[in-house]
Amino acid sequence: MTVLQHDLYGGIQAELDASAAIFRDELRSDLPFVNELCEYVERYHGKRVRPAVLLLAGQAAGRLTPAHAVLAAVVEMVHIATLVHDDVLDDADTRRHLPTVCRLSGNEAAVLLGDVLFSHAYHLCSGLESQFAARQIGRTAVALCEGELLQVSNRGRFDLSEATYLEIILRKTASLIATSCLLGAHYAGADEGTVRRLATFGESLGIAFQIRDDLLDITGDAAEVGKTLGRDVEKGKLTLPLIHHLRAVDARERAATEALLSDTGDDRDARIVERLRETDSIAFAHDRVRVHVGTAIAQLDALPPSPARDTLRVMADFVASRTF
């Protein structure tokens, strides 16, 4: 158990355990090869932001019931199968400090593990009385495939715009948040208003995260994120800090960072981040990571005062600053 689930997880560890046996037993097989690589993805819980955004929204908005933690279990196996894809198309090596599935079974069974996770997921929405988590769920695949999709169009772009970017992220990791907190709402009885409110939190609270993921990727220490870094330079992506680098530099100095880029050399990494200091670029994407906290923060104050609410706080206070 991390730091922050131990601080912050405590008034909901116990729907958290019973999400955790529900992922446990729709994803039992009766094929040993098949159970095996989902034990093995058992593994790559993590941080358990998007289950735990889902119980809180649903504290801080009303009560919770049996489907959160089910909903809880799908959101999770979402985001595991979107990992388990994203690794095979990062070409990755580690994942929470373990083998990646593609590393360990190849891209064919970690193609197809994914698409068992996400086939389960759905299973597990279809089981509800409302067919409202089902319809969600799916325009979140669908919203998540687009932002890959996306990503994938514009690898190489040197001239990726800003607001491309935040498409991106938007889609590939702030939409299944947002739906997170979305479902954790609807299912505790809130009223429109205030799901919407918690919907947009999730949504901000998702791009801050992925934009200090893609700050980690460049300026983390391995060990400590427990992933391979360093992909997005080597698949051609562009994220925020280096976007707002090549927007500042004059036409040689950016012709001589998109060189860089190019390089394999073993320093490369460490000159790119000189390049990025000397811009200011990597203080520029840590302002544009508080100022999505801050939105999101601001969804808060219409909720009536709760453990839940303080919490969802100060879960998007530590996105800001995470190192891991």
Second form
There are 2 protein chains.
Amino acid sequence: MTVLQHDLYGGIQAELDASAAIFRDELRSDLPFVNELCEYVERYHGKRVRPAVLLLAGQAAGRLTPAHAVLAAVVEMVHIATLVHDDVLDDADTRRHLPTVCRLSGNEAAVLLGDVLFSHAYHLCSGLESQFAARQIGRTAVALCEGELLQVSNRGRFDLSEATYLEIILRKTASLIATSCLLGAHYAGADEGTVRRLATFGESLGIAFQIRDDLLDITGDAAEVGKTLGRDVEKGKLTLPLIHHLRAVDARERAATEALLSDTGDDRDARIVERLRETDSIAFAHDRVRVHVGTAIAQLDALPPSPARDTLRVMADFVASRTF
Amino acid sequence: MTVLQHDLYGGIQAELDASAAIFRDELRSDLPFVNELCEYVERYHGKRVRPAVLLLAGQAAGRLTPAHAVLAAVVEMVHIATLVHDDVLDDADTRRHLPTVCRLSGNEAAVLLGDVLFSHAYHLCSGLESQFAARQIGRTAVALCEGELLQVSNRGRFDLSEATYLEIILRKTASLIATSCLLGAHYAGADEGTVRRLATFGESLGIAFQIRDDLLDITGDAAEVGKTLGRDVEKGKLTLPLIHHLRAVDARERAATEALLSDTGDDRDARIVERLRETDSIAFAHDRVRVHVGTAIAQLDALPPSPARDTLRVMADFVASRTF
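Next up, can you give the form predicted together with a further copy of the same chain of this protein, since the form predicted on its own came first?
Following is the full complex, with the preceding chain placed first.
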């Protein structure tokens, strides 16, 4: 647990613990091999952003119910399922300072484990009284995968537009954070306007979070971030700084950057960062993070004051500055 | 459509058509790349065993409702999701006489498309009035993946027992066919005994179906079966004939067969079949198919006579003899 969590999550600690227990119980299998894999991915819990915003949105919008702890486990399970599959797609070595499942147990086990996690999330969700959450989770999981597919289908395209990039991260990242906030508020009995505002908060937070995550892939410290960096360029995924850079330069410079992107030299990443700095493209992306964080925070202003609302604001501020 | 379907599915053709339309509508996306992939896998519909038994079990146990066509689409979607992921795991070239998605669009697109199909299945399912089906589908999808994981974790083990083999196919194949029958009967308003009998029918049919499928991987005609054969041995998956054979021979012969399994020669498959015939292991597996088909048919005897019941019996008989 990071300092951030310790300071911030005090008001929802009991519910976070309850949701972690539900998560663990749901994944218990009579097959030892499956149990081992599930226990392993429990260590993938990181900042628990999705469960946390779900619970905080619930508190900020009304009262938490027993359904909230279940839903917090569901959104975390969907998220971890996508991480396990992402690591297969990205051929990644480490995640949260640990070897990835695909590296440890092979791609086959990782694909299936992701499926197991998705299936358990739905199973858990459909144990609730109403179908509302299950329907939202199904819809959101489709969006998540579509975002990834859109990214895969644009791999290696140097003409990727900022609009398409935004569409990708809206689906693959912002959708689940938005749905977490929406479910938190809905199950707390909030009115439609409040539910919508909190969903928009989650969506803007998610967009900011992903732009920042993509920035860290370029400028981060692998030891601090805890996962393999430089993968986006390696896998031909253009992210915001590069999109800005390629738009800013003339044809000759563009050709030089594109050649560098296909390079495999040891100093490629450092040389890319240098070129990005020349066009202020890293500053541009940072600025976009701040804009989306601003949109997120503006949603909170319409809510009544509460410690949960304050915590959501601190989380949004943190996204703008995080280095891990 | 095969001759089998044309003859057999007359009584449920309208509902099968309705479920195919629901399937198509659910998968529609605003992303052209996703649409193309979804349209492609529609061609993976084969004998539609799961939708068919769901609808027939419903007719045999009571009356079909609008929920049945939705559920028929759901079980087919879950099935096709597992096929798409299976082809990634098995590195297969063809499926239903077509290139697999992983071959055509890459492993990444195939992993994500499988996830899209799973997610749509749950989304569709949670649009129904009660959570009953969604909960069953979640539970069954977990079982499916666990069966595959159990298989992966036993890969290359020459001491795989018949009991573990049965556990694998019970989960990875029989569970969804059993759930299809269970849902068909439940939503037709059948009493608990009838629901249980039809679920047992589906489970036995599923076990028989998978043993037969594994036999076809060894003895089938690739052109007729429509997919790459000999993959089980290649991927180190022991199936029933080999399990029987390795149990029947002495240590020296066992070593010879095991050496052959690790061989990569062109005539390996033919030489394996020859050795299996020497120990009557293919006949043994055929016999097991007949036993499970017998169990399936025995369940039908307790149901009132109906054309649907007769069709389920013909389907069971067909499993015992199918060559594709």
